[in-house]
Amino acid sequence: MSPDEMTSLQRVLATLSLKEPDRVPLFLLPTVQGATEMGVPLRDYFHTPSLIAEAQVCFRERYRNDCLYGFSYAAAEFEAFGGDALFYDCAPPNAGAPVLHTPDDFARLAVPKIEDWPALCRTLELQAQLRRAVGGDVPVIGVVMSPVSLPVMQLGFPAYLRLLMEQPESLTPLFEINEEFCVAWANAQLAAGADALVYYDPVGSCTIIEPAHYRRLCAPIAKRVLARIKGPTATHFASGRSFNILQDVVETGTGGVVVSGDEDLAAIKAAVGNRLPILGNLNGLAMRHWDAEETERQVKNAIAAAGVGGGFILTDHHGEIPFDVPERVLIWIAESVERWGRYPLTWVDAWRAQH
């Protein structure tokens, strides 16, 4: 490392700081790639936190990634509330068949003790591992979801929206258990190695949910939820729309928020100033078929548009990198990065007059 070159952790608190870095940080986040490089099925991968903890820090050296993921998947918080999760060969796993099926099961819930879980101690030694293997020069990142979002495995999505839509208010009881849940998870994620947490709300999109929406229920719960986590988030729309509801967003407390590849990232960066660091929003599904010139080309078009003056992660817009997109475009992505992610990029302008 070169006299100026500042470690992950420095990169990504300057950014977060909404400075300028050395060069913009990468978030790369693979997970189910971990079992193919360390040569075994994906459920015995996810039951394992050495192979996890092992694969992540050979991707942050092939990739040269500012970040190591401490998740698993996300199938691990609804196993806590009596779930089963699914396992694929080649996909992430899912949650199984719904815990609860009409408002009157919610009485029957208790929230969940992290310790009486192996999905979620297996994830809490992930991250200690992560944290032993890096010290204090690289941010672990760890997830919750967002108490609005977890019913989507507790009840189904079909019978939750109808909830959500006909009868929010007998939802109360489900999300006050999700909230006490989700603070709890939180925070022994950031005991046990984690630096920063994802809070994950695809629901709370305007993918899904109308803005009216997201403000009624939403925003209040994220705030209380927010303030109640003693360490960094970010908030995580998992590929959903956010625009009509920044303002929302940033107003929940959130260290950052993660902007769809479906939006305009240029318009984001001017809709929140210098008020909240984004990242985004490299499409992990289009990547699949990208060659080495449209992956540069995308990462140009993004660090340009949100780039100039910090503030900015490249990262893919989901929060998991799909299982069939070719390691030769994560190295493409990796390359392009240190190629025109250095600060000052005084290359922005000449390429935004010429797009």
Second form
Amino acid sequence: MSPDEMTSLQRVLATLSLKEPDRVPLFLLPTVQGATEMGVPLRDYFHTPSLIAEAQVCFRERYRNDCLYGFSYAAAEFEAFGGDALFYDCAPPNAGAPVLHTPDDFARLAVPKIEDWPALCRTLELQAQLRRAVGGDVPVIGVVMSPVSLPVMQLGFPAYLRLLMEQPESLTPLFEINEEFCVAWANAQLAAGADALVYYDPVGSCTIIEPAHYRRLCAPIAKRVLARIKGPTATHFASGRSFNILQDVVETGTGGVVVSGDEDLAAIKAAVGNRLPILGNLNGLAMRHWDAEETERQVKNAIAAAGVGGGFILTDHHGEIPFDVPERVLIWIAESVERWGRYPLTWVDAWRAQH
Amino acid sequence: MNQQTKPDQAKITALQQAYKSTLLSVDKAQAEEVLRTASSMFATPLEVAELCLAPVLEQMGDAWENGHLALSQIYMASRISEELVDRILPPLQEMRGEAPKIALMLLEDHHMLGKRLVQSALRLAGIPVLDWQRVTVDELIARAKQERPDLILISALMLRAALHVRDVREGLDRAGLAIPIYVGGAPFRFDPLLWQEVGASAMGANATEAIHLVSGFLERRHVA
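Would you generate the structure of this protein in the form predicted together with its partner chain, following the form predicted on its own above?
Shown next: the complete complex, the earlier chain at its head.
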């Protein structure tokens, strides 16, 4: 590391302050790949925080990653509501059958206690181990599902969408419980060792509901929740579109927004880049087919669109690198960021003129 | 239903625009009025489905894919249309007479929304579908051997399930069943090469694109 080289934390903090760091930070987020790295079945891997921590530290070194992902699997939150996580050999765990069926079921719900649920406790242990492993130089990132998006697992998407569109008032008790859980779960992660949280809200995206619906339902909840989370957050729409709600997203108090690969990164930078850090927007599924040239082109496109002036973190648009993405692609991404992400980005004007 | 010549394209387009507008404003009463007007304009209920309902749903699906509409709007359009069709038109599927067997299913997942939207779109287009619900690869192949559908429609939410379509294709081939497989779902939309990689015959980028794909299949069968 040269004397001018920032630590990952310094790089990320400069970016979040909308300043240019030494290079564009990279948040590369392999999860299930850790099981292969550690040579264990996925189920065992996700049940052993020390293995996840070890794999994440390996990935950080290999890919020059600027964060450690203190995340296990999304269905862990669903388990806290009595649901099952389904484990596979070569894919992230998925949520099992819904546990809520009608609004009558909401009356029987209570806010789960974090300490009662092994899956949540394992995630906290993971974050504590990551913190101990890297000290204060690398941000540890945690994840929470928004109170409005968790019902996709709790109720199943068809039943949830029906209530959301036809009996929205019936969902209020569920949202209230989810809101309390979300705040408690977020703050538990910050206490355990996470530095920042990703607030996953795919249902709030313009892909799923109309912008007016986001303003009416999701934005007020996000504003309340984010105000009670005792650390920085970034809002993630899990590859859903957000351009038409960006101004509202800014007003929720979030510390960043993760942009879909479906969207024009430059347009989003122009719209809110002076107020909100932007993360994105590599397409993880498409990565499966990238060669070295295409990888470099994708990285350059993203940096050229949103990197100038700082306030940009390169990452995938879904929050998880698919299992089938070859390791060489992740290495090419890291090499491309190292080559093309160094500030000042003197090559960008010529690149834009050509493309 | 009047026995009359087909209205000119300008009238059909105006009708489609009016119907789409009522759906987008979630105005069920107005949508019913437009649909009743459509019923009096076209010679058969199937024409109402094919020239009014299906094109509007397809336009809305395209608009969703391009970021101009939300999934919730597609969902509500389907709900309203299904309710009105049940009330106003006779059972459309029965009007097609003997139709190919088209089986629709979700592969190895618990999250049925995409499949339900496809099912609704095809129903509104008057295309009969066998609902195989949620199946594993082995269950799908066993059932295909037994029931011999002419076309298999698979909805997949996760990449893992989408990749298993390849196992379905290989299993069907081993059984000597040259049944085409059409696929849809998020993994196929974000990776446009995936459907070919897994041996599918076609891919729908959104639920209502299934109407176009399956209509094409039916036409080719008819010609053949």
